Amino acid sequence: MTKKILMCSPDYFDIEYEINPWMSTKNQVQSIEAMDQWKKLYDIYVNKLGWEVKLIDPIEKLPDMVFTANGALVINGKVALPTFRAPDRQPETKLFRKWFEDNGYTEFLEPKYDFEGEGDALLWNDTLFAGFPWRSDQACHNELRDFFGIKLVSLQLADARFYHLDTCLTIVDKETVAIWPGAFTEKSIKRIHEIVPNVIEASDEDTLAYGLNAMSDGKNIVLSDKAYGLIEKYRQKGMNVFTVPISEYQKSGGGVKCLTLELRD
């Protein structure tokens, strides 16, 4: 299935400010580095898998633009905008929602209560899967079940490391998700087996090597280079498996999904 994403250039991505367990201004970006991994997820996206990639300016003293996947959700080309935790990162929400003015988007949702966008709120099927507490409220949930008209399930999250939900949970295919079981409430575990016919448990090491911060669109899946159970399981399965390093985004708490936002027009 052909995609359309959004992507950030990581022109301007370094450590400036400290938001997730994973940053430190210490622990510095190399930025050639950096770039080079961005291309090369953006090579897999265009190149191999044919998906059809669009770009957002980078703007300086704005590092975290690059995580595309926090700018929105889009969903039948409705956007619900971020209303970001960190002040930090609150000056982005203009810019993404001025780019997607600019593209011809007219519906809009700017939640009272926090939210980061597709970061913590992953489509399966008819399902939302809509993530809390540690970057966006449980009170949103309510603002994007109204707004969208679809079912949403709150799935609460247990582990500060895994702050958004796609750091924890991939949408793998129609049937399937993975997750760590670690990073949710017993509650939430048991929701996503209700819910959910095929449920992946990723390993503690797969899980700290951000493998499930992933885009998949059920027949190919693109993840970290370092999630290496991950990926022979989905090989497994059958899966169209390509793997890119993302050691540079880890420092900042992101991977291949941070990178993407998906635009389901």
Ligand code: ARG
The other form holds:
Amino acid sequence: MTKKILMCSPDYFDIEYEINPWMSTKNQVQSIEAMDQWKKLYDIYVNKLGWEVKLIDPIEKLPDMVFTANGALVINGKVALPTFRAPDRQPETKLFRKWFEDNGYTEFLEPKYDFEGEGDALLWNDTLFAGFPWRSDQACHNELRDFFGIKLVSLQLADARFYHLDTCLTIVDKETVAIWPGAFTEKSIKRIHEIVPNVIEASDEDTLAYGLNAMSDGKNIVLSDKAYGLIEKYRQKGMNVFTVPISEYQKSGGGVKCLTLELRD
Ligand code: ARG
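Show the other one: the form predicted in complex with arginine, since we just had the form predicted on its own.
Zooming out: every chain and molecule, the one shown earlier first.
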């Protein structure tokens, strides 16, 4: 299935502040390496998978804009914009809004409560899995339900290292998600098992390598080249597996999925 996505070139990507446990201003990004890794991902999407990739201009002093997953959640052409928890990222919202306006989108939600876009909201069939509390408030879930008119399942995250839902849960296909159980409360793990027929468990190593921060269309999956166990599992499932190095983005607490926003028009 072909996808349309939004990405942002890492021209100004850097670690200028610390807003999650992975970020340290002492652990600087190698800019050439970061550009190379981003281009490899872009190349897979465009040339290997034939997906349509749109670009938003990067802006100086907004180093995390490269993580477009946090820029919105788009379903049926409706756009829920982010209300970022960290003041450092708050200026991004109006830039994403402008991009969507310039590209013909007209229906917007600017949530009252904190909400960090697809980083904390992953669509599985017609169910939206929504994570809280590290970076999004549970209270935004009702705003999302009302705006999209969608079935939403709140999932409580329990390990600060996996602060966005997309760091510990992958939508694999219509029957399958992959998770790292350690990142969720008992109750939330139970909910996932009640709803999804096939739940793949990632190892600690694969999860720490950001292997769950992945993009799948059900047949093709793109993930970190260091998530060896998951790579093997997806191959055994018969999927086409594409791997990319993401070391520079991991310094910022990001990976494949964080660099990708799905535009469901
Ligand atoms: N440094 C960024 C932040 O803390 C990383 C965002 C990762 N994005 C994601 N969708 N998990 O906001």
